[in-house]
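Below sits a lone chain in structure tokens, taken as the form predicted on its own.
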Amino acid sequence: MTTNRYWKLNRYPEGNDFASAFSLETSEIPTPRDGEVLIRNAYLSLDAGTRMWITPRTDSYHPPLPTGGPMVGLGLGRVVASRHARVKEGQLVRCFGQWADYSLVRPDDASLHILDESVSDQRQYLGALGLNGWTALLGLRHVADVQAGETVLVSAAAGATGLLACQIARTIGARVHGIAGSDEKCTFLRDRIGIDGEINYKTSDVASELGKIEGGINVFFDNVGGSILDAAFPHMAMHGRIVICGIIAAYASGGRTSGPSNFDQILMKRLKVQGFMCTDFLEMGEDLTAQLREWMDGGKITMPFDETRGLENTLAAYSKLFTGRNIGKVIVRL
């Protein structure tokens, strides 16, 4: 192969209209210069948070990606050429590169991870052992300090981060309730993941169902925001903790959202509300991976994959994140 296909961001998409915002382009395979690494991508990780990268907002957690250039995201692949002292040809790596056959990156110590190839399913480096796993573990253990016997609520519970948050909370010894958007997902959460209660927000009154949780919610791991977050406030236990991981309910509108009408419950119930990003804790990655690997090898956590084949089908796979058509981690296999 002498050419490289890549997805070009032509303009910021409106809503979920990705087809008119991107185009699949072809160029020559780039040659790395000093400090650069060329990676042949095996898998692309598709993540809802990258939706904020393709808006014009300058006050988000990531600067807007420039239009006219390649779309950027997390990938898993093998080094085919390196002019970086730490990275060798042939190594399996995970890093932020391009939605492309080949990624050209200039890594620093935190952004490129050389991977242990003893993991039997290497996709798990984008799943249970990836940033979704890091995020779930950080949010529950380091931010919320979940304790055995507490009650944990997880929104978007059938998504990649939500599934892992449910399993990690259960492993810690908490009671776990999940919110998802279909009966199929709720059945999966109950029968395959083993949570204690599930709510289909499309067919149930979320606030009413949350009111049935005995003793209230000690920790809410929120991936959604919007009306789901608002519904949770009155049903938090005294001194409860809300960790805000994502606001997928508002991504299509550029992430803008109004404040919750039940905001007063923060005072009434002495709640702690904290947003966090796993990228703030990249230096902890090795320790996080070791804990997640122990649990994965012990059968305590797992990650199902929604896998699409072919770079040309990336946009169809990406749209699943915003239409609720996936269970688990959405990836593209090249």
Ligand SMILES: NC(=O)c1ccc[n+]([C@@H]2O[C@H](COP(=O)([O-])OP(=O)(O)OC[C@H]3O[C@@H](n4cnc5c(N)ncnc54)[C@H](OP(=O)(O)O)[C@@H]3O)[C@@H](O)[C@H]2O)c1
The other form holds:
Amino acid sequence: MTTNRYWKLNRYPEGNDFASAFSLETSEIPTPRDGEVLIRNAYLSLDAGTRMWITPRTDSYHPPLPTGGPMVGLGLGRVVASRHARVKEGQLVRCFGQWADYSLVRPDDASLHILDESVSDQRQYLGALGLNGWTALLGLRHVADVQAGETVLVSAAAGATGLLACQIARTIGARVHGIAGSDEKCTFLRDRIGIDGEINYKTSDVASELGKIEGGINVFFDNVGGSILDAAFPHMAMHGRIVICGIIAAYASGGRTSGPSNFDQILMKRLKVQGFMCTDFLEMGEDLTAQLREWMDGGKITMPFDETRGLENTLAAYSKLFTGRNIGKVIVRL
Ligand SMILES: NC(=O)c1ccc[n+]([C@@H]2O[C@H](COP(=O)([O-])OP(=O)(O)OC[C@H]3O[C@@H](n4cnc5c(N)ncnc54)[C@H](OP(=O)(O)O)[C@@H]3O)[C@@H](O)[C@H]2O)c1
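Next block, the form predicted in complex with the ligand, ref. the form predicted on its own:
Complete assembly follows, chain above in first position.
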């Protein structure tokens, strides 16, 4: 291959209309200069949080990606050329780069990870051992300090981050309830992941289902926000913790969301509500990966993949995140 295909961001998408916002372009394969690395991508990781990178707002956790340039995300691939002291040709790496056949990156120490080849399914570097794994572990351990015997609720529970939160909470010894958007997802959560209770938020009254959880919810790992977050507040246990991992219900409209209508429960129940970003903890990555690897090798956690083939099909795969058509991690195989 002598040309490189990449997805160009032409304008910020309206809602979930990605086809009007992006175009697939071709260019020469770039040549790295001093400090740069060229990676042949094997897989792209599609992450719901990147939707907040493609809005014009400047008060988000990430500055808006410039229009007219390539779309950026996490990828897994092999180094084909390097002019970076730490990175060698042939190495398997995970890095933030372009949605492209080849990514040209200028990595700092935290943003490019040189990977151990001994993992049999290397896709797990975008799954159980990837940023979703880090996020679930950080949220449950470092933010919420979940203890064995507590009750944990997870929203978007059949997605990449949610599935890992469910499995890690179980591994810690918590009872786990999950909220998801289809009966198929609920069955998967019950039969394959083995959680203690599941709620299809599209067909049931979430608040009344949550009211049946004996003893209340000690920790809510929330990926969704909006009405699901609202419904959980009255059912939190005293001194409960709410981890604000994501607010995907608001991403299509730019991420702005009003506060919970059950705000009073923060006081009444002495709740702790905390947002966090996994990218603030990149320097802890090796420790997080070691813990996740131990659990994965011991059969405690895994990640199913929703795999799409071909860079040209990236937008269809990306839209699954926002329409709920995925179970597990959405990736594109190049
Ligand atoms: N804070 C951090 O560092 C961090 C890191 C990674 C991810 N996250 C957050 O974690 C969440 C999940 O991200 P992911 O990449 O792992 O995606 P994912 O969970 O694999 O896919 C997104 C899922 O969200 C659900 N969803 C989509 N729109 C929804 C809506 N309007 N209302 C309720 N549920 C909706 C869908 O499942 P249903 O069928 O159940 O609706 C969909 O499958 C996102 O909020 C993301 O921003 C945060």
